[in-house]
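There is one chain below, alone, in structure tokens, taken in the form predicted alone.
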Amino acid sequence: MAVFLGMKAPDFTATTTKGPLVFSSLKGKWVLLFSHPGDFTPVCTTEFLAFTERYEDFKKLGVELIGLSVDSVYSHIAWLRDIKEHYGVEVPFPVIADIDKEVTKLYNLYDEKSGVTVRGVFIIDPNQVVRWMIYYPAETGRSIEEIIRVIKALQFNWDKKLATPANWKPGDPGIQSAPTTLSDSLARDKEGAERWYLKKVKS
């Protein structure tokens, strides 16, 4: 099964390192899942300390966060008591143990050529509905402020009801749909919209 945008999310069950996890139980909240691929490797390293020094930005966002690789639990246990140790992080959020593949396979996260866990995220909606996903190459580490960014700007889209321009952040205006049908696009005319087909609102 293929994951694509606006689906809704796989359920699964698995064991993490705060332990067991039932996805559907999720329901409600904003989830970010994204994957490494591999305990004790550099660029995963790097972000798994970038991602726990910006963790309370996803909490006050109600973002729940979960690791996920094809690495044993022992594995990422072992893995994260090292990041504690020579970096002084405690890594807050759980990390699957997905040594059977079952939910990178869900997520189209595994690779079968190299045998790890290909490098995405996924940003899933109250409504467990797939707002967002995104994969790197293995060598490419993530920018956390853009997931932050997408985050917000899909939030404001929840909330607002109202897109968002190139390069938004937030307090910014946002985007009105398109008009359908030619009466309203010629009403644009009169709302002085910047184009019949695009108009700005501030919130």
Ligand code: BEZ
Second form
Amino acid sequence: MAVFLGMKAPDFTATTTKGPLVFSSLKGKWVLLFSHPGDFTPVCTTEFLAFTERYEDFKKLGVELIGLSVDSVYSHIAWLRDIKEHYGVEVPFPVIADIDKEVTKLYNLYDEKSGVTVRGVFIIDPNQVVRWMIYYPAETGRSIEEIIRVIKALQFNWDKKLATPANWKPGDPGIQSAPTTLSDSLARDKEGAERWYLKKVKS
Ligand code: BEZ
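Please supply the coordinates for the form predicted together with the ligand, as a counterpart to the form predicted alone shown previously.
Complete assembly follows, chain above in first position.
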């Protein structure tokens, strides 16, 4: 089944480095589910270090992080121990060991050709609706800063019922939805909007 924006996030039960996880038990929270191609690989290691470095920022935003790959839980444990021993960094979030590829296939993350998990990111809102998804090539590490910016934009959209313009960052104005009737579009002219279909508002 394809995963698409706005759909209910598929539920699953999985083994993780922090014990069993029932995804639907996280209802009410923002969730960042992200997959990596494999343990003990260079780009993925830099990403685990980078996600951990910003862990407190994710916590402040009320976001639960969940890692995922098709490696076994013993492989994950060995890799996380290696990261701790060599970098002094304790990875604080659970990592799913999806050896039967159940979650990987549910979220369209399996690359049949290479047989590895695609580098994917899903942001799931408190109603467990998929709000953002993006795939990266195996060779391209993710920008944690950009992921945090998108979470802040999604939370702004959710809280303020406003859209966000290009390059939006916290403190910038939001955008009201465009009018859908002629009379509303004429009313916009009187409100001093930039264009009748583009009205930025401070919030
Ligand atoms: C990496 O994380 O470095 C990586 C993983 C799979 C394929 C290529 C690179």
